[in-house]
Amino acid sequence: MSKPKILILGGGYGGIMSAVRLQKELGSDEAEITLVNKHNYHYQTTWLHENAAGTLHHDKTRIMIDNIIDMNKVNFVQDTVKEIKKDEKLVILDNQELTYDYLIIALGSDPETFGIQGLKENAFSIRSINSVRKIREHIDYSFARYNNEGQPDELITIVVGGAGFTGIEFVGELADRVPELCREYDIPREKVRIVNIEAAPTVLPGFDEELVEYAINNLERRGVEFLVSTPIKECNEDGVILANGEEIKASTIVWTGGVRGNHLVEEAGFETMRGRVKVDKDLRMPGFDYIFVAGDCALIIDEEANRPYPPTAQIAIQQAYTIGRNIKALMNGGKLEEFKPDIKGTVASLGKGEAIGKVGNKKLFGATASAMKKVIDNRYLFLLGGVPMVIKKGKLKLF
């Protein structure tokens, strides 16, 4: 009798951790596990804002997949998913086709542009190693051009659309990086503008007000400008036009204003909301007992708050544990468990040695919050590859 085929699509938090858990839950004689990812590395999405600003090299953020998974237990296929044929149990890749008995969809997200004209064509986004490398190189080049091209203000104006976690963390890193760029290219710091634009009435919507106030004061003191209750109407090659008609000229526009589930999920014919599937309590696709969904593609409702949980790395990692156990139970005729997120806390970095956070009922500020952020990041590395992975890739200096 042939072994059941388990196919994992995507090597982000949900996908790579599903592979790690399944190789521990199942023996090599119990199932044929295959992981598909377009790159031969996994990267920590929660560090990409540092790579984009140039405060952390992207090689620190990525981890080679063969350093994470046991290649004797998991087949790794480096390829790009083109189509999911759900009724045929078939996945079309760029270079081959794969069949499966059990499927885990963990394909990550696409930027959500909310119909803003020109945003897709003219703004950068923080979403991959390649995208953040482009942002860093573009910012460096813009500063290098400033004194050679008549000192146009737009070359040293950076607009960041969206003041959620990614936007706030990115402007925090920029506030650290800009003084270095100014020294390198002989530009007065006061000439540089970092403008964070948010359509909602406040930055970090939904976050604790005291922590938000600390973040705003800290970042404004370091030269970040905030425009709240200010939707972006249009983005063009010269900058952005706001809903009130004001134009901000900028050579660098970075959009962090939201994500939606991967387009491939919607295109496969699954019922979605902004590309995300409202999964059953055991993380299965409704109507498909053999398909599980994790990470940005899964929509899970927080019944107490009556709204979806945000698609965070913390939740994706926890989903992978549940999926691993549930696939094993499904194969052995056991009972599947419900997924219940265990939100241990939330921390947002504001640059070197600065952060805000809430762990349990305790609010954290400044260096304490920053140290907690590093502990959280190092814990994930430990779950991936134990102490050796923490030593190799972790942020070991907490203060």
Second form
Amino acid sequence: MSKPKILILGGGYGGIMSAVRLQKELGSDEAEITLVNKHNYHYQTTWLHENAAGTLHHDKTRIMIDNIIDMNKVNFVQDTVKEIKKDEKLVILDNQELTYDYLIIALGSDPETFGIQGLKENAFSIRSINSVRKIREHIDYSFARYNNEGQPDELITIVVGGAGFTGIEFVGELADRVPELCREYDIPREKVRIVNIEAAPTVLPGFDEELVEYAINNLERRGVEFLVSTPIKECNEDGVILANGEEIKASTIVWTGGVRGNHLVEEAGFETMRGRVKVDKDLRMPGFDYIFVAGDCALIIDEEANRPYPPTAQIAIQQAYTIGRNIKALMNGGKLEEFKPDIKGTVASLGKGEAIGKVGNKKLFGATASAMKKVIDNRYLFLLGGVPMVIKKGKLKLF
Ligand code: FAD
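Compare with the form predicted alone: the form predicted together with flavin-adenine dinucleotide (FAD):
Once more the chain from above appears, this time first in line as the rest of the complex follows.
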């Protein structure tokens, strides 16, 4: 009898962890597991803002997939998913087609531009190793051009759209990187602008007020300007135009204002909210008993707060554990478990040695929060590949 085929789409937090868990849960004679990913490496999306700012090399952020999964137990296919044909149990890749008995969709997110004119065409976004390489190079080159091209202010003005988690973490890294760039390209620091623009009345909406105040004070002291309650109306080649009509000329615009589920999910004809599937409690796609959804493509409701959980790596990783066990249960006729996120806390980095966060009921600031952030990062690496992975890729200097 042929073995059931389990197909995993996407090798980010949700996908790679599903592969790791399934190779542990199932013997190689029990199922044929295939992981499809665009690249032959997994990257930690949560570190990409550091690569974009140029404070951490992207090789630190990516891990070759054959260093994580057991290639004897999991077939790895490096290819790009083009289409999910839900009724035919078929997935079309650039170079081949794959069938499955069980499917895990973990294709991550796309930027949400809220229909802002010109944003897609003219702003960078922090979403992959390739995208952050471009941002780092672009900032470097803009600074290099400044003294060659008559010192136009826009070359050393960086606009970051969105002051949520990603935006704040990114401006924190920029505040560290800009002084280095100024030294390298002979530019006075006070000439450079880092402008973080947010439509909501506060930065880090939903975060504890005291932590937000700490973040704002810290970042302003390090040269970040905040414009809150300020929607961006348009983005063009020269910069951004705000809803109040003001124009900010900038050669670098990075949009961090939100994400939606990967477009392939919506295009497959599944019902979505901003591209995310409101999954059943056992993480299955409603109406499709053999399809699971993990990470940013999945929408789950925080019943206490009566709103969706924000998409996070923390949840994607935990979902992979549940999906691993639930596929095993499905195959063996067992009972499927409900997914219950165990939110251990949230820590946002503000740059080198600086962060804010809440772990349990405890608020953390500065160096302590920053050390906690590294512990969280190292814990993930441990789950992925044990102590050797932590030694190889971890952030070992906590303070
Ligand atoms: P991803 O990790 O994005 O993985 C998706 C994978 O699918 C990628 O490998 C991609 O290459 C692959 N893929 C996409 N399309 C295709 C295709 N067509 N064909 C083949 N492969 C494809 N969360 C936290 O919990 N804590 C944090 O501190 C935190 N910090 C963040 C900082 C930044 C700068 C950003 C951008 C996000 C942060 N997040 C954080 C959110 C977190 O990174 C995401 O929620 C998480 O990555 C979601 O995991 P995922 O598996 O759904 O998607």
